[in-house]
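One chain is shown next in structure tokens, namely the form predicted alone.
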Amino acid sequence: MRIRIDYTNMLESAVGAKGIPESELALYPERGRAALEGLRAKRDVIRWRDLPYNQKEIVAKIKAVAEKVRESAEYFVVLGIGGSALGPIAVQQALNHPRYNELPREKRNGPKLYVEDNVDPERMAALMDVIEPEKTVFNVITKSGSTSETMAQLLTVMRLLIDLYGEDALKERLIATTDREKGNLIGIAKKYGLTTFCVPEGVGGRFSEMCPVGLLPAAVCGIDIEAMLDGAAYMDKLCDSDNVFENPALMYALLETSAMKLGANIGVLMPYADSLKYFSDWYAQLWAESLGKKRGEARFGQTPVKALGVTDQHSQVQLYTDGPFDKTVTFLGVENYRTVFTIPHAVDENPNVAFLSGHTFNELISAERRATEHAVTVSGHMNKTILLPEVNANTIGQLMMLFELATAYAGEILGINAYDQPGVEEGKNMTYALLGKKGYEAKLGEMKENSARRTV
């Protein structure tokens, strides 16, 4: 079940002179032992990586509550933005039915799930629409208890369910993940009495994942989550190796930072199954809120561009074979699909047709993907392909400690902190004075000097 990175094609021997050169790659050794060293210095720090081993007990009260809400619901409404919502999506799509919304009760691992990752007034409406409180457990989820968004959803839901049920309701309909001690959502799940889950210290939002931020949504829907931790600790262990070229994630973070300083400054991920496609927009955020950051005047980053074999072969790849050379491709490969879907005879006289009968969609989609590398590779653009043996819960685990890994090695790399946002803290911060919140007055005196607009 080990997933593997076949990095063939971001060398110059595969791809011509616009690939990593062989020379590049002989420093390798050394500039990875840096990032391992400095890595492995912040272990105490970046508690993520110790996720897999240290939450028996945890696991127990996740399995016990998402039973009992297995029991009692109909609807699970996680309320959340950013990880607290890209990584239920992401696992949620990668696990279970690909209409798991839509299936009959008695075909569904669980409860039907959404996940309100915006706050477009017209969504909230209509998830108001299709849910019936009285049969609804929501789980608002944010750290630090102050953003914005997801603390409007949740007075929303406060509101709808003390005037419907009264307060008492809350306790039996609303669950908390927060911070153990500090924000404003632990001091409203104590007041009220919710079913709290804490994000530990030293996990930020896009590396959570693997703690009751996503695996409660996901034992809610009946995913086994002790295999995706299980995944999660292999790769990790396997992700702590000396050797680079024996370093999954170290390797994909040179092959990576190398090809930025050859102007590939865009990363397209490409998964070829259905299954993987929210991975996509789970990466995105990881790579671009992790690594799109200044020091000084230098500013790095890549930006990370989301796409879907075989999907956008068909609206995407002719950029990424005779478009500029400042993107790479990684293709997400699956060896072994779930279900094996031939196609039948039905049009035997027509040989331009025909030819497809007999083979299987399974065969179809790899062979695309193979098409689509070699016509990427021939154009002369790096890309590399990771291979899932099949989707399952335990790869599932090992792809996302893989790209939180790599993640945090290019931040090595790139002498960076991959850990912050302060970009992203600018923004909720002028949100703050827009909306009148005391303190950020000055925030909002910076806005109006520099109101003017020129429209057409």
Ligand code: PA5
The other form holds:
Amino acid sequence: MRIRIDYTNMLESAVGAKGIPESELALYPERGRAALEGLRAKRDVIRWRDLPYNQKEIVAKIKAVAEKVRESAEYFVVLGIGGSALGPIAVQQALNHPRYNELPREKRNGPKLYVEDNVDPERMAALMDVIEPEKTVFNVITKSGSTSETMAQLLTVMRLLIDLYGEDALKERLIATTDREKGNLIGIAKKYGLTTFCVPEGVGGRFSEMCPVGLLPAAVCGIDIEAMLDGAAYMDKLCDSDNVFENPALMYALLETSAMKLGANIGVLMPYADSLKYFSDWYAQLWAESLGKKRGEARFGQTPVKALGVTDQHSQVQLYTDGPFDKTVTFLGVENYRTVFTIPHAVDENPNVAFLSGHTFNELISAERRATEHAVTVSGHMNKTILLPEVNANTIGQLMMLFELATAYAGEILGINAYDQPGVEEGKNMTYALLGKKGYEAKLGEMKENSARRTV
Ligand code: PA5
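Now that we've seen the form predicted alone, could you pull up the form predicted in complex with 5-phosphoarabinonic acid?
So here's everything in the complex, that chain up top.
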């Protein structure tokens, strides 16, 4: 069940002048060794690598809490944003029924799941229209314990629950996932006796799917979290190999950073599976927020673009073939879809349509992926394919660890800090200032100075 990367079409030998030359590949062993050593020396910020190995007790607690929720709740609502939301969304879409929330309870693996990762007032109001508070358990997730979006949602939910059922009910209906010590949520959780899970030290938001941030919502929805962790462990070991040509994450990082030097400042991820649609959102945050950095005057990063096969063949692929050489395309292919769906016979008298009959949708989507890969390759654009034998808990664990490690290795190769997000913090701080948080008055001044707008 190992996932593999086919990188043939990243190379000059396949795509021509705009590909990576053999002379660059020859540098990979040395460059790779430096990245491996650099990452090995950074244990304190890559504790997420330990998660597949060190959570036996936590997994037991998660499963116990999840079982209780599954028995009592019809709705499980995650309040969180960024790294506290994108993993749970991606995993749910990958591993549960594509129309999970629409299924009747007996066909669902758990309560309906809503992950509220925005503060659009219309969305907040809409949530209130669809849930029944007496059958709902909320999970507020914030590593920092201070993000305005999540705190605003928390206030809304606490008010609702206190008004309806009193303060004592909070511990039955609200679960907190946050830092052990830092931030505001831990204090609130202690005060109201909430069931609490911790985001471990050295596990940044966008690297936190394999800790309670992602594991609790997954377990509540019946996903085999141990299989996810097994997959992550398996990939972690592969990606520790000193041989770059046997180390998928290191190879991915070396290829993409070479491509960046060749001007490919855009990294398209194009899964050929609806189940992996939101994996692209998770990837986009990981890749953008980790690698979009400056070092002195030098600027780094590769803009992630999300595309879905085959849907976006009919919207974006024209650009990927005839457009500028400013991107790489990574296809995510699936060997065995979990369903086989045959295209029936209906108009056998018309051979221009009837040729499809008797084939399966499985054959069609795979043929379209291979055909698009061909079109992108012959147009001279670098691309690669990550092939999953099947989408299941183990391969999703593998895929997530692969991308986390590729991001970390790319950070080493680029010589930047992949684990901070100063640009995001700047926006968070200005939000505090605009909404009158104490201590941020000076920050507000900064914005006023810049407030001369030109509009048309
Ligand atoms: O990767 C990150 O650290 C960020 O994207 C965070 O996940 C995001 O800003 C939300 O932060 P928090 O979990 O602290 O509320």
